[in-house]
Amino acid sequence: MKNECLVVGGGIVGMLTALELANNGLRVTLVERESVGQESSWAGGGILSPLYPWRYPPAVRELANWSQQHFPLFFEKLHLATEFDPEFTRNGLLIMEPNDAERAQTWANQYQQELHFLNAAQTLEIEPKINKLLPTPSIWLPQVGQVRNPRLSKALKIALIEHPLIHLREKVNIAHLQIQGDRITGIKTTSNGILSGDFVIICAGAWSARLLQDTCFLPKIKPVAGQMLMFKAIPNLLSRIVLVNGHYIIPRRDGRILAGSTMEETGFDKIITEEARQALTTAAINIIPELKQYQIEEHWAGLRPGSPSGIPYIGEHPFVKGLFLNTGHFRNGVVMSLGSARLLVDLLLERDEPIIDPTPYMPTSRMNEKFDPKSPECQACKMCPEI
């Protein structure tokens, strides 16, 4: 078997893709367009859980759990392999204002996933400096960890960098896809002349429907924006990650606390404006009212890659043999990453056993798909034209 792999894109999504195929024997040349771990995967809150896990379709929660399964020690020996703490912490996601607590418990006993629900004296404890005036009772998931994601990127990066299998290339744009009949052959850049590959993987985010324009499958892939502010508290003003309609808060190590976050389709405009940031800044002190006295210390957008309920496409294109997809991941990227690159790699490889059935996220299975009006994602941000 020809083991020349070009990756497209240097998010998490991507690093992992090619530090899986790279530990499989394969020779990989990860291409990016800026510096790796610049876009979405800097810029999201790194809860590694999806928000209201039981309101996603099967194919988001599958590979939300298993990525969960598997990160406790996966962080460790990354970690231990590169010297540079991603800051992996199990603290917890209390949720606040539930109204679907039968299916909460639901999903909970199918995934074997601890949950409580608490009245307010319980909800207190849990987290002291809430406000008192939230309604209750509320969802407690114990076991839901969180990653510091730039730290994460910086320590894929050093991984990949240290990888003898793997070649990194930063500041390279592409032109266009090398297509002979059938067969992915490589990529024309526009400064570095043709990349040739044997595999070419698409893990380019909000940009991968731009790349695979020409191809005769155009996968539903719009970039949505996501604003979020970090404030500089103080280290124990807030124990847990802890939601309120829709809004979430994030304790970080050293005190900050990160606030998000909006969904605006904005195009590929990473805009910041006054009216999220006081929308943002009113919802994190609503949820913890003595955040009114540190100041804001940023306030950025990111750009996710929507997708029709937030299920990404991973496996071979339709028409061109040796042409991959691991993208789309739209609010759930760092949650379903380790799980992505695990069954892209399976299925490259044709492994008899995937770590879980494909069929929901292989391209040939979503020939005919639409951003769906009635899922959890097109409900929140409102993208479709028929909301």
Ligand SMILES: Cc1cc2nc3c(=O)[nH]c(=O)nc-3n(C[C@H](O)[C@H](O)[C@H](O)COP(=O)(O)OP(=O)(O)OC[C@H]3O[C@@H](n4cnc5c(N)ncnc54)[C@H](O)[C@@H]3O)c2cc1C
Given for the second form:
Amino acid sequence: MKNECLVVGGGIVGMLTALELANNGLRVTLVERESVGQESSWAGGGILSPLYPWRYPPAVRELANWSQQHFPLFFEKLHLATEFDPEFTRNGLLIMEPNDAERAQTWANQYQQELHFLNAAQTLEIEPKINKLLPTPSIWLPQVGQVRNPRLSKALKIALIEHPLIHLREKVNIAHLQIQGDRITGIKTTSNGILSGDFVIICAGAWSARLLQDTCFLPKIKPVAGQMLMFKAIPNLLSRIVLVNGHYIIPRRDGRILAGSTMEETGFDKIITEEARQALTTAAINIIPELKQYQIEEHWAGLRPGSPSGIPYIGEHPFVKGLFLNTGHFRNGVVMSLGSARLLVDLLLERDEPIIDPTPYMPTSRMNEKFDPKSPECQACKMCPEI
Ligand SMILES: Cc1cc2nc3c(=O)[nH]c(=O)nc-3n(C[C@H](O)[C@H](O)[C@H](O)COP(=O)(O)OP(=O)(O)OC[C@H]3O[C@@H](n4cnc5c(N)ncnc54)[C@H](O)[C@@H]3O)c2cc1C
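Next, report the structure of the form predicted in complex with the named molecule; the form predicted alone has already been given.
Every chain and every other molecule in the complex is listed next, the one we just looked at coming first.
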């Protein structure tokens, strides 16, 4: 039986993919060029819901919905097995966007999500420090959870190390794929030679397209930077995640409050700017005026793996057998991660009934997104049937 898998990239998506493969009896080597969980998966807010879920295409909603249903048990087991708490907290999401009320209700009915509309007094009752001038009725989603990204990555790393079928290799950079005929046979590292495998799964986040440059199918993944701030606030200043005009604040258990985020296309540089710091500070103080008393402890940027409509690429490469993608989760990589890992394994193992319809995610369904066949890369590669 073919069962040697090479997972490239140790963000949340790669780590969960490795675990899901190994839990299904496959042997896995996870290769990460630095340390696992340090890129987008470290930088994110860990909100376990798309920000305005009704504004996303069904493909994002379906995967988020599946993950949301399975996260509570998953986190409980992870915490128990690793003795490390990723701080999964179901403290809800309050959205101050009355114009979205009708669409929100339709979405809630479709996905059986608990949703309440709160008037100004009710909003203040559950979140007393919130700015009284914010528009109501607010949309209250009490079941939405959050996780603390660095803690989740740490717990996942422990789980990887302890799994008998997983070999974790950090500080190994993958330079190229090794392809013979129409089949993947391994990956070439910049320093340690070739690693052979029956399956290679690309989970390299914003860097994924670079690795696929020679394969005649370039997923449209590009880095989209996001800056965030962390206030050193105190417990009980804020109890739930609040979202206003695309800006959100997230209370952590120790009282710290995250404020996010920007959306910038600045290539692969993780630049932090004074302009973003000002904008995020102003937006956060607009939500909770008392926040101005607290100092900003940290300011950082991460690179989201941007993709068309935020739909990740999950499934086998159109032209290279054994080469799979699980990447391009854009703004919702944490909330979609669990479902993505499971769907990827369903497809790799050719299961008759994958958890959801895989069509919208599969590279084979997304050929119209590919490169220009007249480009020099295409002409040089000659792998796809059109050339
Ligand atoms: C500011 C911000 C806020 C966010 N908030 C949320 C949120 O609240 N909820 C949510 O669901 N999502 C959120 N996201 C998005 C989410 O963080 C990402 O979608 C998710 O982390 C992507 O995970 P990943 O594993 O695909 O990528 P990454 O975490 O970026 O991991 C990719 C890994 O691949 C490695 N790699 C790349 N190239 C190579 C190579 N050649 N060889 C070896 N290794 C390689 C990298 O070093 C990296 O570790 C946010 C993102 C940002 C930036």
